[in-house]
Structure formats: C-alpha cells, structure tokens
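So this first bit is one chain, no partners, the form predicted on its own, shown in structure tokens.
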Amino acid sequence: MKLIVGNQKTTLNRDAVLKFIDEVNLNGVNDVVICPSYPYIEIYNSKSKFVVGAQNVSEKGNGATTGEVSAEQLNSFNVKYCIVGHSERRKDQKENGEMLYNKIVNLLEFNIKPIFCVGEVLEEKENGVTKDVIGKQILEVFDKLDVNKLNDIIIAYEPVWAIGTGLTPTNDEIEDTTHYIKDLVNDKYNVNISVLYGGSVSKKNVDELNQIDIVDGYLIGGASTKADEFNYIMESNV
C-alpha cells in the first residue's frame, strides 16, 4: 500500500473535524497518516485511529520562541510525521535552505519522520528548468544533514502550480521527476529515499496516479478535508 498522508491545512474547525472523524473508513486500512492543525492533534489522537503527523515544526528548540511549537512538543503528543518546506510556506512566511535543515535536525532528534517538500512553480515548468530547481531544493538540505539519518527523510514532490488547482503534471512526467529524485538521492548519498506525489490528488484522478509504481505515496490537501473523496483514495490503495 501506497503511504497516504493529509495535509489539511487550515480548512476545518473543531465540529468539522469531529465530523471528518466520524465519517472516515479506516477498517482494514493501516499507517495513514493525517497532518491537522495544532489544536486538533489530541483529537485526532483520541478519537481515531489515524496516525498523526504535524504541518509545521519550529526551527529552534523549546523556550522563549511565542507561538511556536517545537519538534520536543511535538513528540509528546505522539507526533510520527511533520511537513517540511510546503510551498505555502516557503512563499508565505520565506521559508530558506537554511531554515529548513534547522527545523528536519530538530525532528529527527526526536524521531519524527520530516516529509521534506519540493517542487517548480509553474513559470519554472515552462523554462523546463524543473529538475534544476528541486535539484538545489533537496541538495542545499541534504548536503548538510548525517548520510546516516537521510533514510528517515521522506520527499514530497509537489509541482507549484498542480496544488489548489485541480492540474496535475501526466503520469510520465511525474514518473520521470520521481526516478530523477530518486537516482538523485541514490547516486550522491547512496540511499533509497521514498517519494510522494501531492498536487491536486483527488478520487476523480487517483485511480490514474496509482498506475505509477515508482510513486510510494501522496501528500493529500482538500481531499484530505472530505470524508468521502479521502475514503474513496485510501480504499483505492488497500
């Protein structure tokens, strides 16, 4: 089975999530991985059977850093996953290199998988310049982090222009950025990394993206938010 997780971002409130919870079919499926925001992590631990993952981590560590939450408090509420340099992120709040090597050192500390985040905007597509720019995304990292804890690092390929927006890139060119992260990673590090596709994965284009057996998984957003589309994703995987 393809690993599956959900970013939901911040779509739901607290009855809403309630009610995702209530209407998601978990039986007979295992390890999905569900990213909520903060304040709904201990409810997803309490009443589902989801494993929970995080949407953001600090790049310091516990102490006087307002409004934000660090990778040690993370895994005290039984966190096993946190998304890494979302392209939201990075444009938003100008996530760096730098930045995020700080914030996948901290989560790794604590034996939370980080799913580091790449992909080209939709100019960079067009340029054809897209293996160049994820190129430098996941070298400037992993350059700097141990050989020895890339194993434990998940990437997730996200071309910019795919998230939100109901495009996807066609099966060949996300099978031909996969085996490129993939050789990538092989050939400078000699590891095997798993790499998930996200960008618009949906129950309308699922069955179509599971034929591409090099893909290990999806990084899920507003499908992630519907009960019945991520039911129809994670059945589609069983």
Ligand code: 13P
Second form
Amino acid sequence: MKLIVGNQKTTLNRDAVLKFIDEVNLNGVNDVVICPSYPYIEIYNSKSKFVVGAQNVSEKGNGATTGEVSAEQLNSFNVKYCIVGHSERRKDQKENGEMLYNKIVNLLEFNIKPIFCVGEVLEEKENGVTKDVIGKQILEVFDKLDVNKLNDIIIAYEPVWAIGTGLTPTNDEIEDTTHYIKDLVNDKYNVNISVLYGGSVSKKNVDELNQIDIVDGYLIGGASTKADEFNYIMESNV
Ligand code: 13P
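Having gone through the form predicted on its own, I am curious about the other one (the form predicted in complex with 1,3-dihydroxyacetonephosphate); can you provide its structure?
Okay, now the whole complex, with that chain kicking things off.
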C-alpha cells in the first residue's frame, strides 16, 4: 500500500475544510496524511482520522520569530509529518539548501518526519539535466545531516512542470527518476529512502501510477482538496 499525503496549500477556507472532512472517506486506510494550513490543524486532529502534517516549519526554534511556527509547536499539536522545500517555497520564499537543512534538523529533533521535495523545471527536463538537478538538491542537504537520521526522511519527487498542470511524466520516467534517487541515497549513505511522486495525481491517472511499484506513495495537491477525487485515490490504493 502506498503512503498518501495531501498538500492542501491555501486552497480551502474553514467551511470548505469542514465540508471536505464530512465528505471524505478514508475507506479504512490507516495513516493517510493531510497537510492543511496551520489554522486547520486542530480541526483535522479533532474531527478526522487523518494523520496530520504541516506544509512548512520555521528554520529557527521558539522565540523572537514573528509569524513563524516552530517544530516544537507543531509537535505539541501532534503533527507527524512536514513538507520541506516545496518548489513553490523554493521559488517564492527563495528557500535554499541551508534553510532546508535547518528546517529538517528542527523537525527531526521533535520526531516529525520531513517530506523533502525535489524536482526539475521544464527547461531542465528539456535539457536532459533532471538527475543532475535532483542529485544536487538532495546532496546539498543530506551531506550535512547525521546519516543515522536519514531513515526518518521521505523524499517527494515533484517535477515543477507537473504541479497543477494536468501533465505528468510517463510511468517509465517516474520509475527511472525514483530509481536514481533511491540508488543515490543508498550508494552514498547506505540508507533505503522512501520516495513519493507528486504532480497532477488525480483519479484520472492514479490507477496507471499505481503500477509503478518502486514509488512508495503520492504527494497530492489539488485532488486532496476535493473529496470525490481523494476518495477515489484512496479506494484505488486498498
Ligand atoms: P497538484 O497535485 O495540484 O499538481 O500539486 C502537487 C503538489 O504540489 C503537492 O505538493
């Protein structure tokens, strides 16, 4: 069974969150993760059976960091996973390897599993440098981390050009890139890392994507905000 993680971004207002919780059916699947905006974490904790994740964490600890949310605070709300280095934040908030390293260290200290996002933009894909880009994104962070902690990290391969576009790589391409990521981490650090695929996963393509055995799960954006889409994805995974 694949790990399903929903990244709801800032799509839903409070009423829409409550409606989604009402309509979603986990079909008895355990450990389905939802990453809502911070204000809704407590709603998901109290009203749903989702395991709760966050979309971001502060680079720093508790203290004088107005507007941030620390790993310690997330932990106190029973948050178990946290997305790190989503391409939207790499681009808009200029998140770099050092910032992502700091975030991961903080999360691991509070037993929250980082879901570390990597992926190429369209131009990089067209230039045939996907693996170079992803390899650099991984190594610039992993090289500094304690090797004994790498087991607690999940990598999400999200081609930037596939996010929100309805486009996806072919199954062969996803399989090849996932192999590359697993082999890289295994060869360099002797760790078997889990890899999720993200980018336009929907009820239209999930049955086909499910055929890629090497992929350990999905990081789902838009389809994790619509109960009928999410229900189908869960059913197809049972
Ligand atoms: P979509 O599923 O909407 O393409 O978004 C993917 C994503 O960014 C998940 O983090």
